[in-house]
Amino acid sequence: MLNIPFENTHLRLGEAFYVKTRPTPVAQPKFVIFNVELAEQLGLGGAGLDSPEGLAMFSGNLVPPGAEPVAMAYAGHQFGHFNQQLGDGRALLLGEIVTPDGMRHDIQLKGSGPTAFSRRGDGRSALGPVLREYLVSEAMAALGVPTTRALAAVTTGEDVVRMKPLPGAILTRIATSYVRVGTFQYFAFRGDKRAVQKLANYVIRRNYPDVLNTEHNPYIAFLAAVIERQAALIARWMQLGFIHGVMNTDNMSVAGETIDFGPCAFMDGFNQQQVYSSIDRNGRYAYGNQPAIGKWNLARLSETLLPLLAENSADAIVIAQDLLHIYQEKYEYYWLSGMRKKIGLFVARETDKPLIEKLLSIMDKQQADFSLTFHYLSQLSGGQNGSDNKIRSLFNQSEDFDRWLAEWRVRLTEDVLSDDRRQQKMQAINPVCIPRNHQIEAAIRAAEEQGDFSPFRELHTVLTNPYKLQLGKERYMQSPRTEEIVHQTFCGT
């Protein structure tokens, strides 16, 4: 018997916010992986989730006691074009739990069958996107990036048809909230100010309780808090070479977590204009555009909140514009603070930003491997020696990089850290292993074509400890050979 203390506060918002939906049962579910460690963190270690009943829940064959599954309503801008009704087309919110630390988390099935929002889709997911999201979201958590989490992945014993028949799967994922910018847009488009306010109050109580202590307009403080979290999140993406792929407003969590890992990827060779999504033909969501898109999405959120920011619409617009201006300042602060540390600078100097930008320009020009550049840099001493050869090998023409390296070493003399201490601090924030596209694709191919999940499990194990060089696993840190390069990823619908 499953013992999950479900709560369902989202249902109290009212029927306009969701459609009650039961998952569609599947033929022969089997566990691919169950996240024991996450279950313990959630306080569900003794809930019986790794049992036949747990498998039945994760596959949609059993709705456990206390769960009230719903598909959530939302709208969104997709590649800049507004769609007034999207909603959970292949996901179901089972309910919420409160963890031992007092945090509320949603439990959601993804790929559990059609809903009222499926728009003629089958509501299912193929195995590949499930494995990709499991690997990347758990890698993001291990890297210290705010993110949704993966609790379980199961195969369904049924095929789904995309370009061809593919094995089906269901992901169970966890978030502190699945409310999106698009959720606010759904009600603002309909002119339902009361629903927008109700939703804002709900998110404030759940995800931003400190806002309740403000002496001023709580909705202004709420918008400011969302803006700050989003600025910090996107700065972390940029510092790791992560490309979300589809930063539509319906894929942007107001809780400040990375959400909806569709055509996402970590870069190999650095390229500011890198795009992985097969449908992003104009580069709207390229790596270098992500900070600006974050601001654009927040502007759309601000529009929905205007009636709550001030009684006079002109005053409300000024307030929103001021807050959006702060976004740029916050992003620059978080980005520069993190990038300083990535190159081993722990006392701020005005010359640091040009030094960082010069390195990135050289990397971009020569397509140097993003993660390896910073990892190898973290191994260098303040004085030139033979260890430079490893990082220099990443640059086809190393003259520009050699000049930068000399500047960097001069700059290091202005800090007080020893080489050993600086290297330790750099290696604590520059990962050895990231979820590289070619390794994810190899794991997916083995699972789809041979039913072999051992490459997936080994890759997952490596990615849970990304800051350590693991003996015998050195191949996971390497960039792909030419024939292994993956140029596009897909959302899975």
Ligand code: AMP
Given for the second form:
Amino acid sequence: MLNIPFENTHLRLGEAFYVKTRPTPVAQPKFVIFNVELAEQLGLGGAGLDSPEGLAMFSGNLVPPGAEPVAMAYAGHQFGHFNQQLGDGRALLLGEIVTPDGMRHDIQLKGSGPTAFSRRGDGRSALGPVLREYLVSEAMAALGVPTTRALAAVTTGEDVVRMKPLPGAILTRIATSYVRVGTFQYFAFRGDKRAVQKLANYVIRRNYPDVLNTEHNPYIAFLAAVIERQAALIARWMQLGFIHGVMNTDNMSVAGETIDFGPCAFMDGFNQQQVYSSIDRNGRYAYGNQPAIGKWNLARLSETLLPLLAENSADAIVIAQDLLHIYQEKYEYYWLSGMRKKIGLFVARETDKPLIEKLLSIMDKQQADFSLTFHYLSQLSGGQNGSDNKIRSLFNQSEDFDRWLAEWRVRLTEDVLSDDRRQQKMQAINPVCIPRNHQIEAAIRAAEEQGDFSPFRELHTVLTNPYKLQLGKERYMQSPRTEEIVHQTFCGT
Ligand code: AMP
Ligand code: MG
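Could you switch over to the form predicted together with the named molecule, since the one displayed so far is the form predicted on its own?
The complete assembly is shown below, putting the previous chain first.
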């Protein structure tokens, strides 16, 4: 018997917010993977999930006691164009649980069949995107970046038809909330100010309880807090060479977590303009555009909250503009303080930003591998006597880079840490293994074509410990050989 203490506070928001929907059963479900550690962290260690009933729940064949599944309504700007109704077209919220740390979490199935929001889609997911989301979201968590999590992946025993028939799968994923910028837009577009306020109150109580302590207007404090979390999140992405790929407003979480892993990718060779997504033809969501797109999306959120920010709309606009201006400052702050640590500087100096920018510009010119650059840098000694060959080879022995290294070493002398201590600290924030595209693709291909999940499992294990190279797993830190390079990634649709 499954024993999950489901709560369904979403249902109390009212019927405009969702459509009650049962998952559509599948033919022959099988576990691909069940996340035992996460289940324990969530307080579900004794819930009986790793069982035939658990499998039935994760595949949509059983709605467990206490769950009241709903498809949530939302709208969103997709590549800049507003779509007034998107919603959970292939996902269902099973319910919420309150974890031992007191945090409320949503449990969602993705790929569980059609809903009222499916439009022309089949409500299903292919195995490839499920494995990709499992790997990347769990890697994000291990890297210490706010993210939704993956609790289980199952195959359905049914094919889904995309360009060709592909094995179907369902992902069970967890978030501290699945409310999106697009959820606010859905109600604002309909002129339903009461619903916008209700939603804001809900998210505040759930994800931003500190906001209630303010003596001033709580909605201003709420918007400021959402903006700050998003600035911090995007700074983390930038520091890891992560490209989300579809930063549509419906794919931006109001709780500040990385959500909706579609054509996302970690960069190998550094390129500010890098785009992998096959549908991002104009590079709107290119690596270097992400901070500005974050601000654009937050401007859309601010518009929905204007009536709550001040009585007079001119005043509300000024307040929103000020907060968006603060986004810029917060982003800069998080970016610079993180980048400073990445290059081993722990005392702030005015010259740090130009030093970091110079490195990035040389990396861009030489297409130096993003993660390996920082990983190798974290092994170098501050004295000239260390071996620089490994890092210099990433830069094709460029003289610009040699000059940068010399400048960096001079700058290190103004810092306080010993070589050992600095290297330790740098290695704790510069990952040696990231989910590289070519490895994800190889894991997906083996699973799809041969039903062989061992590459997926091995990659997953390596990525759960990204700051430490496990013995015998050196190949996972390497950038792809020319013939292995993945140039495009695709959405799950
Ligand atoms: P995404 O770009 O993946 O975030 O999805 C955008 C919208 O398309 C959301 O409303 C999804 O629920 C919907 N969608 C994507 N794939 C499917 C599918 N296979 N079936 C139904 N709806 C889908
Ligand atoms: Mg989405």
